[in-house]
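Given as structure tokens, the chain that follows is alone and in the form predicted on its own.
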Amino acid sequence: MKHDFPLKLNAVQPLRFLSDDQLREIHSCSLEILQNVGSEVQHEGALEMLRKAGCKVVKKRAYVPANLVEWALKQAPSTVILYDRDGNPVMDISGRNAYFGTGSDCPYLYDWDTGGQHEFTTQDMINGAKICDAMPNIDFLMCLGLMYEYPVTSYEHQFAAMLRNSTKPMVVTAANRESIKNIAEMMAVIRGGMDEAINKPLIILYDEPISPLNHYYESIDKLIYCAENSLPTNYAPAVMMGGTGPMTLSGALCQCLAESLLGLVVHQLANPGAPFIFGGCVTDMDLKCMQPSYASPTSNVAYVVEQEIGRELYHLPTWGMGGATSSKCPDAHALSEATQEAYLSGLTGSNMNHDVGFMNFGRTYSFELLVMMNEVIGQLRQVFKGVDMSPEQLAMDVIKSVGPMGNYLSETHTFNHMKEMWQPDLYDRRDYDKWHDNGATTMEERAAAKVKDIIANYQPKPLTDEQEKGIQAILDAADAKAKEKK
């Protein structure tokens, strides 16, 4: 069955820095750091794979063959579909269809009334979802904060506030095997049973190993559950030029590469076919703070191609970075680097781009400045929609007929066209007199105002008593077992 997805960046060539020689190149290089250099693997039944398809191990290192990285990149499909609470097909991950979400598990969430940051909570979890719910240029949620109510089943717990409180697709995280199994289960009662639940996935999880070239135990099991239910999964390097990673930009990219090559080769030996997204993460080390920039040039520069080597090279869905900032507070600053993050992104034709909302290094949420980038994003489309040749839009009948010295305030085809220009929603447009008498509204006050008017009104379509019955005894015994375990 065929579906429309409108998201698709609509220009002759997307955004690229290298060529497809460079590009090759890289990979030539990840390659030899696979085989030559080897990748420890905290996991046994995966070191087993690894083994039996050919590789050398030594240990806890496995030093994996090109042949097998090929293979691997073979099987893996070039599309994936993400389905909406409600079962309908909303997302095609794939080519340059570009949508973009929040980020997960900050520790704090700016507070608009104070100007500082408290520690995140579950209502903080209900109250960001219900935002992104309400807002028509966020297309996915990731679980925003860490909700320390729960230290043990925080995970489980972000998944069902997501859930009751919106019906778009979900990338999750999960401490561990067991807590991906809570929460695909959860998406089960969802849909009504696993079956479907993997027919029409909801969710995302994210995964990740911890650079230089370590896959820890619980990452790769992660990794491996998800393949054997094919359920789909990234794997994100996030590499840290000078800290974690070369302080060279292609050297990070050919190690980011490697790591996240690794985990999809394991993925493809658990269950050749299962969904994977491919890309992650490499940023600059600030020497001043020792903190990672996400929306510095160089950063930026690494996102866009990281995506040209995942669509160009290996034909996989892409992830990448949505609008995140190194800045304390919702300012001109956050939105300038959130901004620019955003469009190329968006123009590089990057398909799951994420951290929409994320400030001060990915350790602050913030609400406002989600809100903002959905007017951001909201433009940036209008840019990606590109230049409609058909023969209504090239206007020449209208033309012909207006003429010298006429006007076109008046025709039918204005009339029936003016919807078409895109219109903000908290950017103000107005004269200055009339802006002043309005109250003078900063963006960062209208956003502010925004925020607390969606919490305060909106209404998300809510769970069914069978889905919410089911949800909960999944978070009753997972709470039980963790008290257990004290």
Given for the second form:
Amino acid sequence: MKHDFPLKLNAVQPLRFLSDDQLREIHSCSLEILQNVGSEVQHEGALEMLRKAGCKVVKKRAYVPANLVEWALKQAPSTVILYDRDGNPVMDISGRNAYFGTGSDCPYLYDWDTGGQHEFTTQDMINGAKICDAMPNIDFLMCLGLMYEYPVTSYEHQFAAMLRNSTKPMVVTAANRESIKNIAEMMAVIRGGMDEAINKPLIILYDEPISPLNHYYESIDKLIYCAENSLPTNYAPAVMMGGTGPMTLSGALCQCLAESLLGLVVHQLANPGAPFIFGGCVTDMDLKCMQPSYASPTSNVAYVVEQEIGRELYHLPTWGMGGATSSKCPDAHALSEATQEAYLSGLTGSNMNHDVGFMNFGRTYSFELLVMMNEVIGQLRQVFKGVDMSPEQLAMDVIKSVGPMGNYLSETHTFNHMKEMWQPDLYDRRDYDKWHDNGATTMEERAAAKVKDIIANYQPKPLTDEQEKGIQAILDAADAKAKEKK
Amino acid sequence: MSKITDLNKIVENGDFENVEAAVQSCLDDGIEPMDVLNEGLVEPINQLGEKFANGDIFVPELLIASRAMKQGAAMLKPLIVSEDNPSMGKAVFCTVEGDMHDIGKNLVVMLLESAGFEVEDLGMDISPEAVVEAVQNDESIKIIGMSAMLTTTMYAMQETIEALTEAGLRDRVKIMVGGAPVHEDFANMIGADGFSTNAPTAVDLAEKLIAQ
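Beyond the form predicted on its own, can we have the form predicted in complex with its partner chain?
Starting with the chain above, the whole complex follows.
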């Protein structure tokens, strides 16, 4: 398939950690878990579907046979195309296209001016969406932080804030069926109808079970809603090794896979062929401080292996990690961990790499880390382009023409290709005196200045009046209903 | 006291296969049951607790040692009169209604038990009525701990506190709350007595609340 939009293709040779046989062994263990250990499914409708499809069901425990899993794997499509707010195709979630986006629902925002953190506010959400929109290497948005102002309808308001301030695709979170339905209706407002919203998806739902092997009502209900309406969704287990999963990496992967696959089976039973993004997050819990470590070496290997299984074995679009840290501030620790995560995800060709800008185990968001990671991802993308071996790039003509002892500075060939080199925005490559005379700033300080500049001056493309009216009407109705319930 | 030193080691190593024999051996030597409990079993847990607070050991080391300690303590229970009971106090814990996330709550429960609290774990998705009932049925409960993982479920903590107030039980207990979206202002707003961001500080908080 030829696209009329640029792919974020990883052109270098695939990074492989495991052989096909090893991937199959993990898959095989996860099938054994599904069939013999079982999964707790707290949703009557889903249990009924599973029972009818040949699963043994005892109370809420479902035992899924291997053949049903293999059937589901064959149903789900290998590609999901996402479209921006204006309806242009911008992301091909398949193969080894590596996209990067933020994370969702942090309780706090890092506060550069005080060095502390404050509770995430509605204004922070608006600012964050603007920054994402302005960052060329941030491909999709998640809602960054929580909006405490709206206890019942926060997810709807988060989505509206993103829609109003960015044209990029989004991954949304939702409380339940009603809230994802409200969000889908907002998407229909943007597209001018639900059919068009389904044909040209702007969003993916972020959905997750509770490890170990517990699939609670709301998560399954949202999964089924998305399947029934052909809206793309993921189903991303968060296995914390030593806490909610085994302490060992391959074991944690087996469990994570079993959780993902249970979601896939229910999803495909609800509507065979509905779009599903595969993959979760396996991270070791630091058993001294009892926090999930997010970007530990073990987690990074786990993400790579999951992508390999998703892409090579299952031929599904994949969900991954792309720039989180356990640091409490946007410092060297933060950028080191976030960069390692993004580098491995990009190199392996994981598709939807989220959590860029997450600090403090997903409790504190940092705009400064987001802006620094935009720079890093740009740099990495140059790496992932690989090597162009065309005659023009092999440059034999100009080598012959310059010959020994010359230089290339004034050659047309140099002029024609100089802009292909990656150019930094936040890194300062100037000589010492120029850097010193310009304030001798650190990368973090330049990132903070950039954040302030975007918040003060960046103007995102507004919604049309009609879209704005439609969105506001849905928010008002949802808020009124929430008030009524109270 | 070398028998006590042996028992300390066994508890420290979480050697629950040999703990009962070591306790018996202390008793056979004529050491008072209360001393076996305090010096033999509880003391190493206190030391491990301190090491854990300093980040020197992993939490499973503390939990497995506690498991050995409890096994030994169960043997001593019939031998110790109740007024000497060293329990820090009784707490009841739950993940609130509508929420099925319980790893954080479970961890707090395990650490509190290691610190000497008696904890009744009601489980997850627990209604305000169930909490009220638990408190009504047990006068020794001094602390209620509630956890929520979602912004949409954390208001169930408020409803639970309101239900306790209506039932006239609010003043009888201290209430502590926690969970990913919970913060101090929220805890104050709903009228909780304390809030903690993680399990180790939850133990400190419980100790502080019980001392009040």
